Structure formats: structure tokens, C-alpha cells
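Form predicted on its own, single chain, as C-alpha cells, below.
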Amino acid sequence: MKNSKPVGLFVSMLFGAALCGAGAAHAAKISISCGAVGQEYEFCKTGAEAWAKKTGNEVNLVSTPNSATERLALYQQLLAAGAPDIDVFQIDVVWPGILGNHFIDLAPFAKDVVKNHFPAIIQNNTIDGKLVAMPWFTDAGMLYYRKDLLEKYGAKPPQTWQELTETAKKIQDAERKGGNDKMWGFVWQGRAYEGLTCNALEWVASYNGGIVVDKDGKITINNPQAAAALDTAAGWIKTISPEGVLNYTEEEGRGVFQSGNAVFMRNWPYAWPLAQGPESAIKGKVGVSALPKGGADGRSAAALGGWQLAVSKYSKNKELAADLAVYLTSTEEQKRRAIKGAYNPTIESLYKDQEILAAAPFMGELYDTFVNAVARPSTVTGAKYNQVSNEFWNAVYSVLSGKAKAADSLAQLEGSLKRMSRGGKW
């Protein structure tokens, strides 16, 4: 994108058919943005539309970027800009402490609902006593797998990133010979963006090397745990994971792995009902767990994902605006978005909702997967989290790419933290 290009006309580009209500002839236009990995763009569609219906106004989606890198750098643009285009922006979780100043407070809209979501999603939404956003949806990294090749083969899930290097070979190797020499033992987000800080963060967190900086501020990542955690992850390109994988989002992974291609994928939860869909080929042959330990003393971790809706302080309909925010994160629709899409809910209740249940067993399963997953360092570096995330994703891409070695590119990356922190504070 480029900076001399109209703000409003490069968003004006962006819109999809309005969603009118009852009576739009004289409605307020609300804009929303909206992503579009998977289903979500049509979850949000239908939800924009149902709230149209009710309150007789109407909606403008906003198409934006897949990838989160460069959704946060439009909307940077955007509200830089103080541009009104759009009035609710889906913002991920570790954006709050980024984008905060320019969202309204959502605490007087919400009022008694708030209680209902977990309490540290809340927390992490909050920013000076402001409530700058609304839980929409929660993530944490998983595991998916082919368990009718582990059953073919006669192996289990994996416990520890060793055991799965070892049976991706020895499964896409057999399946390789078997015919398919399409077949890769595991996939995953390995290009340069935010998706490769959160899978990097998942192999740190569970050879017990750190989160990069921890909740005090000291830079913790320039340690033995954490190179040997880069070193296994390096050692998977060409031979369990194909070359390519340098340049996968969520999306390319899942591709691989629903068309029959992959034996394991790390994702995140919206990919469980694209996988048993009735187009794909894997259908009623997917398992899922919860991401493996480093070793025997490792543990499993997975980094905390999700994404929030806030308001616009340049908004010219805020009221409006937060009803709509309000009305997508509330329960009824969490509860919909769960059962047909997947998407793990920020309400603690629906976790026991027995319908959600039999949709998406694993949101009970992994329950304490999700409840205790890894939080990346972006509250306690707050404006610089992206430049924090930034550096922390080419030195692990340096590593994975052969250009480095793991101990010298955190030594390098620890450096240049410093400098950022400029003695510790952020």
C-alpha cells in the first residue's frame, strides 16, 4: 500500500455489498472490517446481517488483509489518518496496547455482559482503565493429525516435538512409497509474519526458554532452550516439511494438509470444521491435540491467539457502532459462531454448552489448552510489541532459512531489543 494513496479511497476499494435492515432508507452506515481466513468472512457477514435486521440499519463490510502483519499496518494508516471509513475494527489480541488510543471505551456499552468473558482477556483488552475492545473470539495453536495414518501405522499422537519429526518421516516416507509423493510429514506458519512469532513462540514456551520478554520487561530469549527449540524447528525444512513452508500462512498450511497432503498441521481451531467439510478429502480422518513438549522435562505450549471488535474514536455513529460490537461478541452469537464455525468463545459458559460440544469436541478436550495459553509479550512492550514481534520473526526466519545459526541470531536479537527497551523500559 502505498502512503500517497487516498486513505478513503483505498478503503472505498475495499467494501462488499451492503447489509440494509428494515427501513434503511434512513439508517445509519456502519462499516466493519472484517478477515477472511477460512470462513470468517461469512461469519461475520451473517452476523453483520442479523444485527441490520434487528435494529433496521445498515452495514458496509470491509475486506482486509489475511495476514495480520499488513492488516495492522492499514489500519495504522486508517486511524492515523483519523480517518471515519471504518467504525468497528476486528483487532487482534495483541493489539490493544498498539491501537488503543484510538478506540472508544466499550465498558459503558457492555456494562454487566463483561463478567461473562474470561477475566484476563479483559484485562488485556483494558488499556489506562479503558475497555478499548470486546472479546470476540479466542485461539491457541494446535495440533492436527491424520489418525487414520497413525492408526495405519501404528503410532500416537505425539508428546514431544522429537516423537513427531520422528513419525512425520516415518509415515511420509512409507506414504511416499505407497504412491503420494505429494506427502509431507508436517506443516505450518513459517513465513515472516506475525503467524511464524506465534509458532516460534510455541516451540520456545515448550523447551522452557522463555516468551522473549517476560511480564517484568527483562529481554529473556538468549538461551540455550530456546536455540535448541529453532535448531529442531530448522532441522524440519526438506525433510518433514517442504522448503515452501518458508512462505505458508494459515491458509497454505491448511491447504496442504485438508487436500490428504500432510501427515500433522499446527493451526488454530477454524480449521476443524473446513477439514471435516464435505468437500474435503480428509473427512472423518482428522484428530486434535494439544501441541508437543520440547522433551521429558518440556511442556506443551501454545500461544494465545483471538481477535476483539473496537470502535472508532473517529466514528461518526459511536453508539451505533458499539451496539453492533456488543451485539457480535454477545453470547447468542459466540454460541453460533462455535457450533457452525469453530470458533472458541471468550464466555466461559458456552465451554459446557453441550451443543458446542458435539460440534467441536476439542473446545472441551483442550479446554485448559486455551485457558492457559502462552500470551505473547505485547502488554508489557505495548506500542513497540510490533517491532518487538518484528524482530523476533526474521531472527527465527534467519534460523529456518539456514542464514543463521539459532545461538547467534538470538544473541543478535537479544541486541537489538536492548536498544528498543533502552535499558528495560518499554
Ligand code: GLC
Contents of the next structure:
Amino acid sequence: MKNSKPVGLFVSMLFGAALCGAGAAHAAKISISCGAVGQEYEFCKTGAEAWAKKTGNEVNLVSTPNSATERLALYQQLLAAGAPDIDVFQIDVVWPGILGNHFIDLAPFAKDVVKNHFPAIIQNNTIDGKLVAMPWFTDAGMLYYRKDLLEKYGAKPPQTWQELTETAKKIQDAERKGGNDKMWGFVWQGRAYEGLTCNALEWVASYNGGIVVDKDGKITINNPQAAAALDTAAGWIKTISPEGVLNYTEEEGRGVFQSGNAVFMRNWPYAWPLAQGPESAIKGKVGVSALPKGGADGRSAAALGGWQLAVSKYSKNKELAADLAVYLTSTEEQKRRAIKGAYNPTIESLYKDQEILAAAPFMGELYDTFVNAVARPSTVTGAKYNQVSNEFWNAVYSVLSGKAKAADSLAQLEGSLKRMSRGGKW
Ligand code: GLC
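Would you generate the structure of this protein in the form predicted in complex with ligand GLC, following the form predicted on its own above?
Expanding to the full complex; the earlier chain stays at the top.
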């Protein structure tokens, strides 16, 4: 599964649901693209509907593919054609450098509120002095575990990947013997797409193996710690992780974990209220912690994720579209989304909000994980980031699927990145 599905498949998704604002006689219709991972679409819809009601306009929601990689391909196709169909785009934290020149500067619309957001995200979203997107929610990889099973077998949340491997194997085998032959130790995102880049970056960074390309543009990935990290992960396939993990995005892993068939899961915060929700088989049995370290000298590394809202320069209603983006990223709306959907705010003061901390305690407990999350090398590689990531996830994928040894695959990756970077200039 090296290539993503053709974008054409998703064009049908452009016919979203039109939601009318009350009494909107001469209302404009603003189209917004939203993710649909977990409860994303639902939360986007309720937020956009509230704006439509307040302003007397209409909103049209466009659902997009779950894989970030497929979503990017769809956006690139629409934006390259200068299509005015979508006014507001939900964009990944690693896309400002790739898509930024298709978006308007939001600074004039957000001048009173910019200061409320984490400065690092504002900086990330500023390209050539233009604020191309407003921060909406931030993300970091976390380890979910079955509290009940760890207790049953006298185990603690693992501090290192080695501990995770051992605990996962022990509990998986015992539970299988006890009658659940579907039980697996660890599920994560192993499909050849952007999610694998996030998982693999966490392993590599946790072994002090760097972040593929450092902040000065130097290619650092061909090193023994990185190879050790990838070899460790390759050892999980078919022992503690199903072979199918090589085709998992976020939602497939969540499905397995939430139906009670995995001890550990690597995922983003959105999975929390779902795993603990009324329809979950493991409600009340879930714990979360920072991801394990790469050995005693390693560190816990969470990939920095997150989503922003940008306004297309091809929009016919730029001001209204900007108003919607500012509304959806406001303190009130981020608070609602944090409480009900566990979407991590990009507004620092909300991490002290008692209602948020009561609904999603991990936002307080893992605060350091969120603020110290490891960024992918998207700022330094700019418009080339997706190609860099694509080379990286494919190199990792060949190791995981047993087609190459980590050391060879990383040496080859170094070569292709060097050719791409033209002497580190990017
Ligand atoms: C999450 C993150 C995003 C990342 C994606 C990869 O949605 O927020 O930044 O690119 O996962 O699957």
C-alpha cells in the first residue's frame, strides 16, 4: 500500500450538507472543509451552524478523507485549479509551507486574538509575514492503555519501548489463553501515509535519533539510533501488533482498541472521549500516559500535530469566510470542543480552565507533553515537506514490512533526501 488512492474518488464528497441560518434572506453561503476522523465532522458542523445562526448566513460542510495524505492531495488539486468551491480549509500543522500561497492573510481579521494562541503555532502558520491560518486545535501522540488489564497482571504503564514490548506480549498471550483470541498487545498507525511519519518520528526522536532533517536543513536521519528505533518497531509486527497495522490509520487502531482487543494504543487526544464514551466496550478502563522512551538514555517524544483554519484566496466571500474561521477558533468555541471532544486548545489560558481539566484530565497531566511535542521538519523543508515525509514513510514502511533492513533503508533515504534538498538549501 505505498500509494494513496486517487483523488478523484473523493470529488463526490464535495457535495456536502447545506445548513441554513435562520431568516437568511440574502445570506451568503460559506463552504468549509472539515476532517471526519472520530467526531471531527460533528463538532465542525455544530460550530459552523452556530456561526450561521448568529450571522444569518449559510454554511456548507465538505467532508474530507481521513488520511491526512489523501486530504492534502484533494486540497492541492482544488487549489491548483483556483476553484472557489471551498472558502475555509481545515489544514494540517505541516501544510502552511506547502499551501500557504493559496490563502489570504488572516492577521487583519484576528488582530485582537492572535496573542491568545501559543506563539509557536502562530509562528508556524506565518509564511513570508502572512498569517495564512488560524490555529484550531493542537495534537500530540499519546499512549493509551488498558488500566484494568495492567492491574490484573500487576504491570505499570511502560517507561521504555522495551517495557512496552514485554508488557504487551505478556498480557496479550495471557488474555488469549484466557479466551480472547483476538487480543493484541499494541496498535498504532502503520499505513504508508503521514500518520506513519508521526509514529516513526516519535520512535526515532525517543532514541535521540533526531527528526530526519534538523532545523538548519541538515539531513540527519542516517544514524544508528534511528536504525535501532526502526528495528525495534519492525519486531512488533506479528508479535504484539497485527500485520494489518501496516494498513491502519488512526481510526482502524481505535476500532481494535475500543472493542477491547488491544492492551496499548498510540493515538491522538480525539480518541479519549470515544474510548470512554457510552458505546465503548472499555469505558472506565482506559488510562493515558506519555509515550515510552527509547531506552534508559532516551526520552519520551510526542509528534506535534494539529489543525488550523485557512481562507482561500479564490473565495468569493473572503471577509465572511475569515469571520467564520475566527469564530471557530475563538476561546469559547475551543472551550466547547475541548470539553466535549477533547480537542486540545491552542489558547494557553484554557489549560487552566477547571471545566476542561475535569472533562479531559490528561490536558493537565500531560501538559508538558503537549508543549514539548516534537515538530516534524515542515518549516525548514517548506513546500517540499510532503515529498520529504513521503520518502521517510516509505523508507520506514519497507523496514516494517520486512523488505529492507533499517540501516540500508536509512542510507538510501539519506541519498534521496540529499538529491531533493540541493545541498541542504531546500
Ligand atoms: C493528526 C495530526 C496531524 C497529523 C495526522 C497524521 O490528525 O493532528 O498533524 O498529520 O494526525 O495522521
